[in-house]
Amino acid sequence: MMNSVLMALHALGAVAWVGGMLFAYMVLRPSVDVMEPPHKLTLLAAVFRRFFIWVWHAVVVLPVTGYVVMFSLYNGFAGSGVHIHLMQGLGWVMIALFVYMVFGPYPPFRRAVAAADWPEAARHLPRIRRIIGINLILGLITVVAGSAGRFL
């Protein structure tokens, strides 16, 4: 019982953090680029500082959850297989980007825009867009690798 409901904590996390990376890439950004730049960037510093909660939640529950259920089902590294480890693997990379990308370009942006300096807003969200786009390529990938990598 215990690690049906780690796993489904675990499928939840991922589906809040790779289900909003690929609404912000491919549905929110389209949207916005047709907006004017105050009212553009303003939207995404909030759209960004909302969903980056959730993504913290994620970045705590994804490696907690999986690690506890390698252990428990699979009794550890040695036993799992090689989808679990690509999923571990690629869950760090998107974890290291993540928090790159919220200490790195993300306050200049966010301090940017409550200024209303928009040109140098406007210069740090590509970094920021090109974090995204990179981790949610990722987390596809890492979605097929936990959800279809034990029957390749």
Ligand code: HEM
Contents of the next structure:
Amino acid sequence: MMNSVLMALHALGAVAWVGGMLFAYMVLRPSVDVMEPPHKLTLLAAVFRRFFIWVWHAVVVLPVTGYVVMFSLYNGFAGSGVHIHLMQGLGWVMIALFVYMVFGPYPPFRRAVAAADWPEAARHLPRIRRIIGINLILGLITVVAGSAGRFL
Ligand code: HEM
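Could the form predicted together with protoporphyrin IX containing FE be given as well, to go with the form predicted alone?
Let us now look at the entire complex, which starts with that chain.
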């Protein structure tokens, strides 16, 4: 029973994070590129602020639930399959990239938008986008490893 609750939270964490990145990168990004910089950058700052709160929850929920299941169901690292090692490895790379982005290019972007300094805000945006794009690819691979890996 406990493991099913934990796996449900784990899957929901993955859906919130990877699904949010898929929407942000594949749908929102090309759609807002037609807007004028002040509107586009203000909208993106509001989107990031709300989305990153969800990601903070996911980066706590995913490892905690993942490791509890790993130790209670599979006897820890030694008893876990290659797909679980791949998932946790990629998971930590994703978490590191997210933390780097939140403390790296994101604060100057947010400050520039608050100051209506549009050229400065636009200067920081490509790095944020690039990191979300990389994390999206890693996240999709991780979801495939986590869900389909056990059948290999
Ligand atoms: C960071 C450390 C992580 C650990 C220790 C971990 C651990 C696990 C374990 C033990 C399972 C069950 C696998 C099985 O029964 O074969 C699992 C499933 C899964 N994991 Fe992770 N995981 C981690 C990170 C992630 C991340 C970052 C994502 C996606 C962004 C993710 C997505 C999934 C998915 C989609 C499943 C399948 C759920 C299902 O089929 O119900 N995991 N994980």
